[in-house]
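This document starts with one chain, in the form predicted on its own, laid out as structure tokens.
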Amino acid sequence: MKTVRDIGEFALIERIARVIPTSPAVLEGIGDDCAVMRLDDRLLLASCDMSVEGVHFRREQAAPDDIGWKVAAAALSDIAAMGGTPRFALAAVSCPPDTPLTFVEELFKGMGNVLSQFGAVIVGGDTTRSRTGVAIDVTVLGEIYGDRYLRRTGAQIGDLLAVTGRLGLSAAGLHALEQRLDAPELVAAHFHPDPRIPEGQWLSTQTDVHAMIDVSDGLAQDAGHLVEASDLGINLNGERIVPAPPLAEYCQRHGLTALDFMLAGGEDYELLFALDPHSAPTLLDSFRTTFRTDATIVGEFTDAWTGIRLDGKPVAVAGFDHFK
């Protein structure tokens, strides 16, 4: 008998879509960052994201309100990726009859803190005990304004391969916690992610930009599924592909490779987004002056293969999968 283990999460996920049936209102339903709904003559988003002791996080290694605020970002990050705008949230919380008042407050007040800093609220959830550890799962509502909004599908051939920020700071973070080592930045940019939920706005705006996804998983794997939407392959370009100056300080100290951060280590929650090269530069220049933020382009789509490349050559290491 398979196990989701032999086929791991992403198959799971499409053996899953298979066997539910849909509606008419779904406009966009298992496999993208958001459900997307019709309703009469607006467009509503949805998206999950669950946190699970000993998985995603342990709680003698953060504080209960920076548990908090990363798990909701997560969910946050799938609303900026299709360009949306958050409105209401549900949390439901699993844990230990003897979990501190505290512990559960806190949690609450961290994914509350995160959530309104873009205007959405809890509004109700559900709690029930578990018989080990806590377990957390956050449900964003949004909406999008106007009829446009971005998909994985949508790149072209020639496309330019763009990400927001800087990749890798979160998983070399988590490192630092796993070995007890001193890089305060890199563990506050692992529980403190900022989801880029006006800038996937401004993204989905231009008509320029044809698919977009958010870092979760890595940038080998979130680019992979780009490309399988469209049946392309990406060529991404190790010498663009450049750390941030602490991942670069820490590796350098601890004799790491910093593009495995990048490539793999995920939850970083930046924007991927294929853009028309021609008017990427001043679309670019544009992104930056508005939100002070880098935008870099890290490769480029292409029908000459399908899949992941780095600088023509397959790419050795692999994003997070949950079950393989």
Second form
There are 2 protein chains.
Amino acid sequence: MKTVRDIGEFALIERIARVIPTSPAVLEGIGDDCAVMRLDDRLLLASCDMSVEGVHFRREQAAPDDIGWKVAAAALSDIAAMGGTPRFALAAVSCPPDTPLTFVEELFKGMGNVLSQFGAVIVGGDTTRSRTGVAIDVTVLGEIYGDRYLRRTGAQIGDLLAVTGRLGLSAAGLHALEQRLDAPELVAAHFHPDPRIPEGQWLSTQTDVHAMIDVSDGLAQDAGHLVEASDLGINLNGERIVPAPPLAEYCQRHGLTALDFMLAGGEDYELLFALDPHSAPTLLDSFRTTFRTDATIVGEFTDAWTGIRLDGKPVAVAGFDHFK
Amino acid sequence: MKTVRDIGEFALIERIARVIPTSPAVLEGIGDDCAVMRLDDRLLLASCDMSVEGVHFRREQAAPDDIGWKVAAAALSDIAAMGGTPRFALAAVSCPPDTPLTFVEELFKGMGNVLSQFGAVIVGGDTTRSRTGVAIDVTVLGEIYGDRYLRRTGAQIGDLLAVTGRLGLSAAGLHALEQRLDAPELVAAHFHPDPRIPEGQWLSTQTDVHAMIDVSDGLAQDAGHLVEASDLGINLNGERIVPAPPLAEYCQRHGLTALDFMLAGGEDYELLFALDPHSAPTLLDSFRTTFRTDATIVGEFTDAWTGIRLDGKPVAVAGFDHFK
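Mind sharing the form predicted in complex with another copy of the chain? What's above is the form predicted on its own.
Below is the whole assembly, all chains and molecules, this chain first.
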């Protein structure tokens, strides 16, 4: 009998999309970062993210407020990837009855902190018993102000691929935790990702930005999602994928390759977007000035092949698949 | 160290509500059946329900589409309890990688079936790995058409307590499953509850209905929620709490007490509401004619005591608490 491991996370999502009905009010259903629904003249966004003990986090490694921050940040990042504004959230938590009360309170404080930092509040949820382990599901509801939002599809031949901030820090932070190596800055990046909400809103108002996704499963895999629907390819420019200083130092100190973390490491929650090459210099300058955050070109779209290459050579798209 | 078992589900929910921020756009936050949010002139509803293998269902007992139906029906029932109209849903599922693909597909079909029966569609979700067991969280988004919705609070002294349909069938169905007794009608009630969406909408437009809740944790406990905030009491009239024929027969055959299932048995997803005694006969007649479903008076509100009594005698409010 075929299992979900056999087909993997992304084929599973496609199979699910096939068995459920949809409606004309749903502008974007299963398959993009967020669902987009029309309510009269408003565009409503919704996204959820589930986090499971022993899979996404370990209670020995992470403080409960960090666990809460991170799962809510992941759901917020999906709102950012469409250019939306988060408004409300629901949080469902299952845990064994012997879970300390303070654990649950701190978990909710962590969720509340990152949500309120971006203008959203927890309005409801569910608390229930589990046999073992804690599981958390956060659903974030948001809105699109104006009529434009960015999807995964939309990149054009010759578009440049750009990314906000720096990649690979979260994955290196997890590596440091697991190997018990000292790297506080990387560990902080792992536990406290900042979803790029205002940056996403700004980018979605730029008509020369054509498509966007957040980097949750690694640069190579998420860039792959950007080309999948448009039948294009991307050439990543290895020289331009520059590690942030703490990642470079960490990798040098421990004989690791920074590019591996940057290509395949997930949970950065940066924004990856396709933009018109002619307006790219001005647009990225303006982005840097507005947000005091870097945004760099890391590759370009091409119709010479499909899929992801690095300096012209095919790369194995290593990234996170929950079931493989 | 205090655990969630020590304080129980309802005190836990109160503690959570205290540690998270809120906003003026949130008309009803944590504590009622649904969250109610204002978006300009629209009222948005949101509710979620989590279901955990080994706690809420057993894969040996339940078909995957039944599991999906039931968890989505529970979230829909919260929308019904406010008088809302369900529109969209998100479903997060965690499962081990060796879960059969058909299990996940059937699970989503079950959710899709009950949602589409009431006009809602699944727009997104999350699929992720678990170490053991399946967990499902369904978030339903709905709307209030018009400006009136029913809360748990609002009952007045002298109001009658009425309930739609029949109670205790779902709990007796679970009993039959666990005892391996033959009771197909009860088992069907357990697996396929029908959320009272149109009934809830109709009741919420009646100004003589003052408060409402859905029966998810048993008549005694959910009636308790209706009196908690208003500092009133309820006297349940034992003679009027009449078992449906299949429940009466089942209890007679196996030497059980039907009233126990009706008072303490959860997951009926009927609607329990407070109504003005003067308009009660006309209103209930009209309800029965409109929906070809019974609605009966089972008690009345009083200020002579707080809490729940049965024929004037205090009853232990036995019902479901996830952590006790």
